[in-house]
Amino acid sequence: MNTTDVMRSIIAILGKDVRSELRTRYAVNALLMFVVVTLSVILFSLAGETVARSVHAGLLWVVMFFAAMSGLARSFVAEEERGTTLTLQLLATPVSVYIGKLLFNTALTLLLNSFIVLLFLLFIPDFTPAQPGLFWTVVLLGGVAVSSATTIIAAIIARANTKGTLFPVLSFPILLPLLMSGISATKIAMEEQAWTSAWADLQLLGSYIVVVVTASILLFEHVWKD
């Protein structure tokens, strides 16, 4: 299969699954409904209380990492109970399911980050991040490191008996590094410090990315046809 081929192949299965959210919403319900509930939480235990803007870094990943817990999973395993995975190996390559399925989670994960920003901004007292600029890049870097991550672990727990209970076992070691990163340059870009006092933790979540999407490139296909 050509280049052409495969970009063909990649904006199909994206399609796909953008038309069958659109038609079924689960996984963008589940999120938001996640995210409401959550955030509904941290209100009601604030109860106005001004806090450091450090905690509020913390509050932020708390609520970004949880929800994606709670429907990136969904991008195989629904393949896996609608009977379609043996249709996709047979028309698709798998780099082409993996990327396409990879780009359909980063875009569902970096909508759900900027609207459980939004809700931050409008909701949590002096929630204002010091430094827009890094506070953003930080969000868009930390999304698509966490969809990267848990696209290849949605595949790896695809097939198991206990899909909901592995899923976030799986993913929290793995995500670790990005969680901790991502918060100390939260934090930094909260706090009024220069971009420079992010660099290590900029450095890393790309690092990050790359490291995950190249492995994941390489061994989808043993995980997936396995």
The other form holds:
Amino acid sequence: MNTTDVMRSIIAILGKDVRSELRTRYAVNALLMFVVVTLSVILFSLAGETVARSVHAGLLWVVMFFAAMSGLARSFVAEEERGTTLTLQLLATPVSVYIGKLLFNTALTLLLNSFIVLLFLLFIPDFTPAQPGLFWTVVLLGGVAVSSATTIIAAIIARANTKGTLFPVLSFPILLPLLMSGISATKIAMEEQAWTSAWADLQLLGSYIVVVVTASILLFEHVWKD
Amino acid sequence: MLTVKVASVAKHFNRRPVFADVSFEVRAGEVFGIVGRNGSGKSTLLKIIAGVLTPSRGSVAYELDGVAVPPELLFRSIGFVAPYLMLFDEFSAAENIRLFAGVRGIPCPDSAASALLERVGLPTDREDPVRAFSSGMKQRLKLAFAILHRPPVLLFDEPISNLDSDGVATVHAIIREQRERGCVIIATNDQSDIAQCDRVQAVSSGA
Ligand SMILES: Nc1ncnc2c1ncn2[C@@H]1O[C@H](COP(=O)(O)OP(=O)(O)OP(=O)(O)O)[C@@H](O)[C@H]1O
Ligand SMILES: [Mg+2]
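Since we've got the form predicted on its own here, give me the form predicted together with the partner chain too.
After this comes the whole thing, all chains and molecules, with the earlier chain placed first.
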């Protein structure tokens, strides 16, 4: 089994998920609904008032995070529900399946986060990051971190017999470091502080991704087989 | 030459035993039958042989020309058909075949996809999703899923379920042809399937 073969099957699995999503809108519809509803709630409660920029950072993360949570868990659950887990097990190595799903979730998260930020820029009064470059870096890096964590959690949930209840319990401790550094770096990007003050947070986000993806690759095989 | 060695395999779910101590060997050119009552563990045994279910005890080993096939590469050597195997519902039959080939890294031009569909007796021009297929048509597509990559081992769980007489003939022809390429293990209680087998082993709880 050489690298080219693995790459091919990863791309084929990713392509299947993309086409399947375009056809069924399984995740996208739920995600868009979620974003629209939460944003409306935020707009109603703000009622035109402006709030501190640090609060903006928190609001943005609440929407990005819970949107990801509500949508990404579906990637493996959908296979399990439709009974296609066995089909995938018979078609490819666990690593190919995991990376294919990870790439799909990451692409979806990045699109979603960009869309959420766009809505914030348009509708939330005075939502203007002081440092757009840093801001987008955090949003994108944070998106990759969120998707890497949710992908493996979703796999565990889908294969466990207790689907619903386990997710929040399992995800919170894993997601805590990501949320803390993500929110902190976003705050810095919103305010007029120096780029360099966010450096530690960015490093943490970067290493978080590496650690979670590496651990997931090792863990996934056991999660995937009965 | 290929050999499938099932050695003292036992399986229990949450301490409830399904079967104990099943052993047999299947060599290239052979068609092997697994029979037993409903719930005796035929499907469970077949999944263990396919490497998607871990046995509680014992082991399954594949040897190709005397060399052991590593478990993570087993999926390349196996073609699997079963009632509980699901296809990708939202895609058409041809798309499913191209998808299987794509994930397996096998080139699959339209002509190859059509030839395979014809082989299992499906129309080549239906573009509606598999969701809309009849049970027998889905079963035929599962056969295509199993033979697409020309694996040395075919694992057939109730392969003729939902098929008409023409479909049954196709399955039995595939089984006969497989003797030249490798072996077939069939879990079945159907007499016409059993007639294809060289040897038959019964599984039963407590056996
Ligand atoms: N995932 C599972 N968890 C718990 N028990 C299971 C599981 N899968 C199968 N069993 C049990 O194992 C036993 C054997 O099931 P299996 O499906 O292998 O039987 P079978 O011989 O294929 O039956 P049939 O002829 O109806 O297809 C049954 O009692 C079944 O309830
Ligand atoms: Mg069965």
